[in-house]
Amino acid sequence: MSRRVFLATGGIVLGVLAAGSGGVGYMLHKLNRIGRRSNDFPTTEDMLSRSALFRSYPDLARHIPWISLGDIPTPVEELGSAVGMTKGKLWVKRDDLTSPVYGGNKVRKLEYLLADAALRGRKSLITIGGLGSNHALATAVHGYQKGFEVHLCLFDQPFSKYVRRNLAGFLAAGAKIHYCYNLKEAYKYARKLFKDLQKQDKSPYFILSGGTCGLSNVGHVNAAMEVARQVKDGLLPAPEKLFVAAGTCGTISGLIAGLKIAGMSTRVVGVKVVDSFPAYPYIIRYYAQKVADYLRKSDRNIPKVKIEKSDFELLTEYLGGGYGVITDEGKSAVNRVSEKISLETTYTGKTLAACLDYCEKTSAEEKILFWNSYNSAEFEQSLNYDGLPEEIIQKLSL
């Protein structure tokens, strides 16, 4: 497989199979190649230092789209001592600050793929998500901000007071909503959605659920990279284990792949938060080996790395009734840390309920990270409804 088709399907046939869509999503991808800067395009000072990754190997800003959207880097944090625990065991990666329009984790992933949407002159955007998806959320603000049409392709998840909060954000930021039940029917609207676009002009740029393929997954190699650099400067002690929610699965396997590559021995433990596919060791692991292969290819600079079974792990006990379902453990950890961080019941609730629980079985010498990935920015609300398919008003007023 060449790089380019990496970073435009990220594994794609697997998740074809998984979400049960045939050859839809394959299709999308195949339509929607991830381009490439020019090996001249000038290295810009900004890069170098928002970017740990570019700053330890600058060749590689001049082969991959990358655009700030941020406050990148983000600080790290003490939090042992607001949960009761020993000060400095805990530690807080504050990565709900990348942006004061609209953070969060997906931020990361959005710095690449709307650079690559620019690079390629599209003029629009398709995404796919659960109806209070914070990908979602992040595409539409962000997207509307560099001057793209948003398109949001909606499937259901359990409604939640964040969920309204985020359906409202929506119509705030301007997307066009569509309703399709499930995750299957949303990628069958959205190659439709996407012929449609190209027929009126509108030049469709289509992104994955959750926003991970081979290309948005460096954003999370840049934030490993980040990590190392801040343990190096003093700034956070360098931790043994790293606490990170595991939903689609680009934001785990940036980092694994990036710790190793900084010859970092952090051992990464994702949360499962989903009941679907591709929360699953297997897919992380080729996920992270694929990204890093790809950018040994692009700088030979880069050391060559083997992504082992032993780098990292994946909880499953977490997870609950499913996709956004709340638990008591989940609901829980986020009121325990509440007056120091944001957190939702979805992620980062469920996963720092694992890193709790954890710390509190470990030696009081072993440093653990949590990887806050949720949004804490406040961002606008629409005051109404007035845009949304009937099919969720209908499901607002249960």
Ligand SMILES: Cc1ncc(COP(=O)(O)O)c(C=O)c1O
Second form
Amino acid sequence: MSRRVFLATGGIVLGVLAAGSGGVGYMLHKLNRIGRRSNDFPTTEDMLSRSALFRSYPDLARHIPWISLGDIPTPVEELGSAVGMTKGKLWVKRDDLTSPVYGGNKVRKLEYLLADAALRGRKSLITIGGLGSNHALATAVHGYQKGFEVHLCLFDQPFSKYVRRNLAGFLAAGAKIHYCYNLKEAYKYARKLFKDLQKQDKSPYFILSGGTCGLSNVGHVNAAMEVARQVKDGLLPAPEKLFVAAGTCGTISGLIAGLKIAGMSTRVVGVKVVDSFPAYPYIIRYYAQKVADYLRKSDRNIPKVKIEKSDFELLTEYLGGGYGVITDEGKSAVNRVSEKISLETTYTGKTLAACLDYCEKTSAEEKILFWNSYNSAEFEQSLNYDGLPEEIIQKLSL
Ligand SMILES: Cc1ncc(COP(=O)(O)O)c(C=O)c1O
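Switching forms now, from the form predicted on its own to the form predicted in complex with the named molecule, please provide the structure.
Everything in the complex follows now, all chains and molecules, and the chain you saw is the first one.
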């Protein structure tokens, strides 16, 4: 087994462990007692009003660590007319609005991970990502706000405007940046850093790249249940297909499991945006089944579901030259909707390109939902690059 596969498999094991340990009695009163900043922890009313999952299955709120980081539920809006389609054919889930400080899909994952870290009395966070990782930025911003020292182990990715912006965002959020060349080195460095921080009494909490694990995938189960509720409330028609970016696959897996639990027949279409593990159908199915089983174990009222191959598909043809490499279709899709929503070219541009192509081939009756997983909040950016490792500064000035 290659080291990369080994590491990623280790990620799944850790994810499963995280999911498993989540069930060992995360009682709300415990959260309030153990948390360093107990005012951050939600009341039961808060949990029930913000989470469609907890509202449908209130027992879960006693077992699963969760803190609110922003504005969930997020709205759904009509998008078809903005791109010249029949009104009402294409819809967008505005998960760019999950937080006014820094939104996007990562917020839904961090709401569980940061609660878990605080519950365990951890003081610092370590995570991994590309130089312009949105996950790293979300962790830096929200981790800092919740009082953690945040360490980012970053590896190379193609430079673009948004990579520079995110680097300036890491610095403004006070994150400590470690340059690690590639994914393999980043994991190696993170392991060493973990031990160093332990010795310094900074009790670290490790978050896998993309923030994906058994526990954090619950965030997108909730997101899917939120959509089911919005359909029920008449805010959008039941979509036949939901298009979403597939990177570390926590987002897509949670959505597949959540739609199934909610009894919806929407088929999820993942658009592969990374050239490496774990964006493969068997991993997506594994994660989705795992999170569904974990939730049922925590609350027997949740229906037992079996995730089938037919619940989703993974498109590979929109990846182009690889992770972060801009494609013409992706760029053009970003431009087509720029009056209405702000996307980027690594994840959401490629996903929207696939979605628009599909919409053009199908009848006006078929309803499609596009998942906007990219932050749209203006975030603070450092005006200089003080605090960046020399290797990154050199790359920036090239
Ligand atoms: C904007 C955006 N969309 C989608 C994704 C992919 O999410 P996941 O890693 O859960 O597949 C990411 C991951 O970094 C992201 O930043």
